[in-house]
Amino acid sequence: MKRNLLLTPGPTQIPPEICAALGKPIIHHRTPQFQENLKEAIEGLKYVFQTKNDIYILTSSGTGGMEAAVSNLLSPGDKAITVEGGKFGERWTEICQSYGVVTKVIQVPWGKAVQASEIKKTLDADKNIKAVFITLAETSTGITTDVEAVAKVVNHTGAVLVVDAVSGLGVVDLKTDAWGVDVVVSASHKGLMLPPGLAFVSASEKALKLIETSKSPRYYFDLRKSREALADVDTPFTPAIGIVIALNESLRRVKQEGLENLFAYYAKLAQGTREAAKALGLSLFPDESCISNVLTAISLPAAIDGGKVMKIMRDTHGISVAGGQDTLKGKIIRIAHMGCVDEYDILTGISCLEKVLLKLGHKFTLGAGVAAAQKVFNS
């Protein structure tokens, strides 16, 4: 039986435990039981959070919870700034123009992260502007954003700052209310370990505001009605039971580990995925300053084709990586470290990557990718 390794940026590998506990009886949703469920979800999600404010789990995939976060704090005609540097960073743009807001795009070249000081500038030359959109994990690039530097500027305004973590979440450290940071949108199928099907909002006092003044249109992802059924433990809608109830196995799982363990185990596992790459003698797409942990993005010899490579992993021998995106397409390839992921997974990726990179015609060591990713593992 081919094996099925997920080394992609979402959905993620889905842990034994897990699996199991989605494999349970199905409770109604308007029960105690399912209450006492629920009540432990939005506990536990506080903690990967980081923050003491509301968190509303909406069924749906992290895009919902964008969706959500922009119609549920702006009007047709407010002001924004949001920030392109991948296809993610691109999508809180096209979500704010579907409900008639002024984007203010800061436009950073792929693989870079935005500046703090850029943010500034635009906030400081419009004191009209009503929030603030940024990526904690740009996945479609590989960098990672300096969300507390950002905070920092933004916090000196009337504009809310939203964070799409849906990568990021539980994998890099995002200190929610430390920083100040407004709204962080993330979702069940990347750290978290779960299907598709949770997205996760959190709002603070200042984000409430908005929330209340509103005159977007919303109905489902109307998060006045999600405030006011939180208060009664309960959703406004049928939530989807099975995942809830396995995310609880999840919280427990990174409750037990510890988040700053998490973080340190995650950045061992890029630097090991990292030097694995170079030693392959390929060479990083993104800048260095701002690499992020989540994923690690490598560029490919002009000579192979990464569409081919990626093929040949999951066709022929079950692993899983990503592919490049939009301009990035068969130039690089995504390997993700992030959930249940192991050492033994990433070298096995390794492995198989430099069987696929042999076919194709590169020339390196054979084993010197997984030589170097053991160094680090073994450091």
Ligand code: PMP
Second form
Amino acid sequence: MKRNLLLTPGPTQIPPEICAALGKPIIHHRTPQFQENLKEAIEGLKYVFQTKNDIYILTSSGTGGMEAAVSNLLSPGDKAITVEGGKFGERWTEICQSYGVVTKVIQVPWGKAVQASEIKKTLDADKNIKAVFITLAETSTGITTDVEAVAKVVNHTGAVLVVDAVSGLGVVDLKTDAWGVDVVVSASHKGLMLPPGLAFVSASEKALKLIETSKSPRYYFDLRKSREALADVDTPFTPAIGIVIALNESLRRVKQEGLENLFAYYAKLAQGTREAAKALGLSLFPDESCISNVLTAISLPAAIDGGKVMKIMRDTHGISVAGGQDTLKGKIIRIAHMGCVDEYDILTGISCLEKVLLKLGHKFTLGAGVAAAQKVFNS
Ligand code: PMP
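Since the one above is the form predicted alone, can you give the form predicted in complex with this ligand too?
All chains and molecules follow, beginning with the one already shown.
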């Protein structure tokens, strides 16, 4: 019987206690019981977001949260910086353009992170830029952006800083308040180990002012409605009740572990994965200076088709990793270490990768990847 191990960068594995919470009979959302759950969820999210700002829970995948950020902060004709160094940075541009926002796009080679100095240069050149959109962990390339450095630059201006933390939240550090990040967007199905269905958006005072004045069309994702409802511990529409209740199970786990411990834990899993790849004679796709602890993007030799590696791992051995997107299709595989994953999951994934690489003719010492990861995990 095949197992189904998810080492994908979302959705991630759901631990049994959270599965059990998801299986509870539904309750009605306009009840004191649900209000208690919602209140607890918001408080728990504030801990993970490291913020005292409002956090709105929306019923959508992460992209819905991104769209909500754009439509609520900006009006048609407003200017914004976006950073295109991967699929999800590009998504900010696409959403902005859909709302008539004029984008100043900073192009970054895939595998590299934007430098704060680049953002400063663009902001200095145009004082009318109202927002800067960046990506904490660019899932398509395996880099992490230095959000703190970017925030230092943006905080001196009238612009708001908006961070897509869909795949990075709870995995790598993001000090929303201490660094001065105005809006953080995340979702349920990555670090928080839940099914897709919830997006989260935090908003600072500076962001709230824009939310009140944006002229973009908005209805379902109108954060003014979310804000008003939140004041009464409520949501404007029927929330994904079951996922909100299970979210509390997830948030309790995160709190119990402690954020700092979790960041160190994922850093170790990431380091083990990286060492394993190197020991198999493979190189890491991202630049070392910005390599992410959220997921590891591994370049494959030209003779090996990444799509095939992924397919055999999944269909023959029941282990899912992600392939490359766009120009990286077939050239990389991505192994995630976020949410409910431990060193034995990583070792299983690496040993499966070895088996498949061997089958596809790659030359290396069998077991070298597993041994390298073990060495890190036992240090
Ligand atoms: N941003 C990042 C960094 C992501 O990894 C993802 C999902 N892979 C998204 C945005 C989009 O989220 P969703 O697919 O949930 O809409």
